[in-house]
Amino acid sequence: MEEINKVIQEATNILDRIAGVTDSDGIVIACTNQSRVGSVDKLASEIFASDDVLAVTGKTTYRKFGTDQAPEYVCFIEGTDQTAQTYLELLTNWLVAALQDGNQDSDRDDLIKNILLENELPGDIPLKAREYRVPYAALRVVFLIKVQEESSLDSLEVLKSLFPNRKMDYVFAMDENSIVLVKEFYRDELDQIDSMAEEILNTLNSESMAQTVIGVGLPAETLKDCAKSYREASLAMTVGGIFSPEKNVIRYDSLGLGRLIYQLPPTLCHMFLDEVFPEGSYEALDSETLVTIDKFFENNLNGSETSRQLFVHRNTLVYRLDKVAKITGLDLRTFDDAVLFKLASMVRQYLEFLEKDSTSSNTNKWWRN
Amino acid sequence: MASVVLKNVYKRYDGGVVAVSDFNLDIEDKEFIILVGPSGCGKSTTLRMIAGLEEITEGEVYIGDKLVNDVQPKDRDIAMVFQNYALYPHMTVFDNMAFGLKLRKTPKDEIKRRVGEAAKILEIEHLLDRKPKALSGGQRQRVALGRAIVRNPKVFLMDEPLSNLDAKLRVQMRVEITKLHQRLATTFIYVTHDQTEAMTMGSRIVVMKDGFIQQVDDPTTLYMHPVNTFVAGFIGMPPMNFINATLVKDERGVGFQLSDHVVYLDQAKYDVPEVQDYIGKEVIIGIRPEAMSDSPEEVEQAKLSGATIPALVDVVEKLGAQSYLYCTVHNSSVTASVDPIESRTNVGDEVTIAIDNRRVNIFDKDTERTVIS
């Protein structure tokens, strides 16, 4: 269907007459006059069921065609002359080469999907690749978007017109919310990898107004190892969600201690968490200190930066740290104890996570599966 | 056209980061304002929930009349454009212009009339055929404002859209985006962290800092009446001088004393209220560097109100339309401005500046408040 109105767009610009493309129920999908387009040409139907290939009745000459040996559509053009033939001919080669081209590539982006998705026998993806002529070995990395439902398919699209050399570089939609690039770089591009990702969560947020979250794996060397950048993509994901809520673009290789606490089990995290937090301190503390506790590890435990960046004075900073050691026996002042409350509390924002996600009805991140 | 209003807004992650903190702003419909702070201070996420692209976790959102919280961001008649963009490689610049509205099933003849308005009003109009590639930076960026504008939305929100140029070509497309908007006659948000893009472009400037309004201003306001010493100290290149000091007041008039040496303030600046608790207290002086001098005559004449400083020259650096001096003064480094022409200072020299004691501000040493300015 794209590549169909693809072609009879452009060929708008060349024609001198109406042209267009009916199914097999007459029903015009693709027409160089957009008004006709949805509206049904009985005449069509009626010679799409007939044997014949070409028919000219009335003014319009048609022909039917398809991809396999049996037809699935059939191109019209005003007028029943010879150069109408012609135009009708072309248009119908043009329109064939054009679905060939565009199920290969659907082809291409089921075979890469199946790699990601470990679907494929490792040993059969040289092969394959090899069949849909597939670089094998090549520097690859995956870039999985989420982007909200409702803007999906607008965000496909954007995404496609990006990047439209379907032989270096494959888009498809992965589900509902999910759109998966894999894109090759060669080795002094790596360092554009940011920029890229920059560049594409602009590019939806400006183009198809879409809420976008974007997760980069690892630079891939092969084929096969596509499936291991996407796993990664989809954990830095997962894991900025809850250690870097704040952030669109989120890199396997800067999760930093979140990577860390997210392989922790949960019974563990319970057993530190109470260790550090006896029962209800971290919970006594309101919402103004947990800011200015916040503001204090910023500021690598500076107290004077710290009362100047909230705007207190530095005795009611030393009141609120005082209040602080007092409610959970930690001195953020020392090291070691700002060590343990901010590794005690990425623990807790990962255990209020997991309790989120075991009833996610309540979770409010669209983007979360 | 529309106002755009926010009513106590405020961004907090999961996790207890908080990007902005109840944030009241009144957006006048056609007006050019711009957000401008320090990296991380939620000038972007607050564009960002104007766009309906980041929730908001407390507040709201109105533009024109309405409430748009729970507006999609395509239904909130915006458009966005940003720092790092993209063109479609393959397609022209029509093409990239009218992608948009495809997407919105704009008919074709309405596609080829906003594209067409779009490119007289940027200039473009003879670019229209050529792809990205064959585009100069400049040209790229225009490209980038047409698919805003072909939107024909109630509101640009721009974020630090010029960051990406070169400096010479940041100044021609500063004077481009504000002919843009004379010429739209549409409402304006822009962000940046550059003040200088801040002072020439917008009628109002929102001055923020760690997801707090610090002041919103016109420009000379700000500069001349900064609220504290970090909008003191951001508004204006170079930057306001600063240095500790104290108050004192003497048969002389009243100075700010720096070791044995006091400088004096005009009458008008000291005889209030709000100078004269600070008597005898420790405060932060500031002095913008134009507010500095090294010419003769006017140190002659400074000398005389008592508004001179002893300065060592540390460097001196010659820019053409004006030169800098950086000094020691009191184990503080200050910057004077001063004229190129008149100024035969050099490097090494210990020479007296003159200060204009009319324009000198006083903030609080504890809260860094504004006392007078």
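The structure displayed is predicted, hence computed values, not measured ones. For clarity, a rigid core is taken as the largest C-alpha set superposing within 1.5 Å between two forms. Positions refer to the first chain, counted from 1. First, how it differs from the form predicted alone.
- A displacement of less than 2 angstroms separates the C-alpha positions of residue 143 between the two forms, with the rigid core held in common.
- Positional change of residue 67 between the two forms stays under 2 Å at the C-alpha, relative to the superposed core.
- For residue 302, the Cα coordinates differ by 2 angstroms or more between the two forms after the core has been superposed.
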Contents of the next structure:
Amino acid sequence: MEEINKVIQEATNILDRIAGVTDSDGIVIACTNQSRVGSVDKLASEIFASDDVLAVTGKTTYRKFGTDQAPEYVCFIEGTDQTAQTYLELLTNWLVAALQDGNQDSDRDDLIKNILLENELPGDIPLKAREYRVPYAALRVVFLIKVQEESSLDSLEVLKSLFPNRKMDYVFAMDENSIVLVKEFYRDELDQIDSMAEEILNTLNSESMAQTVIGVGLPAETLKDCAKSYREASLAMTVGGIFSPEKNVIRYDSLGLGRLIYQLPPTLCHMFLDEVFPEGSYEALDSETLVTIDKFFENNLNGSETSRQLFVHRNTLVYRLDKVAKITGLDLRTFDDAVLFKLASMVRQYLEFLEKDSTSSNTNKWWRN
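Same protein, different state: after the form predicted in complex with the partner chain, show the form predicted alone.
FYI, this one's just the chain on its own, none of its partners or other molecules.
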């Protein structure tokens, strides 16, 4: 359908007469005269049901066409002269070629999707890549884009228009609220990954008004390795949601400690927290103190800059840090204690996420039952 509309739209600038396409019921699905789209051409439906491929009726010439042996559509053009028949033959050939290209694009998308989901045997991937004319050895990065379910269709169309080169870039829906972009890069373009992710984010925010989060995997050297890049993009989104929920673009290679903590078993995390924080000590820190700690870490333990940004006197900051040391036993002005506190705080965040996730899963299970 999309391919047919594109051809007819381009034909509008070439043809000096009205032309269009109907489905098997004679409903006009595309036309150089937009006002006729949606109307019914009874002659087209009768011709479709007949054995004739070409028919001249009244003031119009009709021709059936399709991508397989059986016709699927009827193309029509104003006029019954030889010129009309020539135009019609050229137009139907153009439409058939466009539909075949569209089917190939769909087949390629299905292949890439199966590779990402690891539904293809590694040994089969080079053979299928050759069959579908997809370069096997090319540098690609997988972007996983999460949008609200009600905005997913609009977002998918926006992304397809943003990356129209269907031979190099692959855009398709992975599920109801996930879209995947497999983008090919030249090696000297890899520094553009961040700016491209920001461009995607800004375009979706403005065009489809969708709340968007983007996970970015590492560059993949071959088509087979794209599955690994997809897993990385998915992990980046999950881990980023735990430790950096304020971020809309999360790269796998910028997860830092979060990636390590996410792989720790909960039992080990609980043991670590019990060793770092005496019972009830972390809970004893008020919100003002926690904000001070976050800002202190944000400024790389720089007291002067922290007090300036918090609009407090240096002595007030010292008092608050002394309070933290008294409650937790950790002096954040020393590097080792600061690292230990930061790590323990992130472990605590991770455990809180697991607890919420478990509660949510149990609620959903109860609802389904």
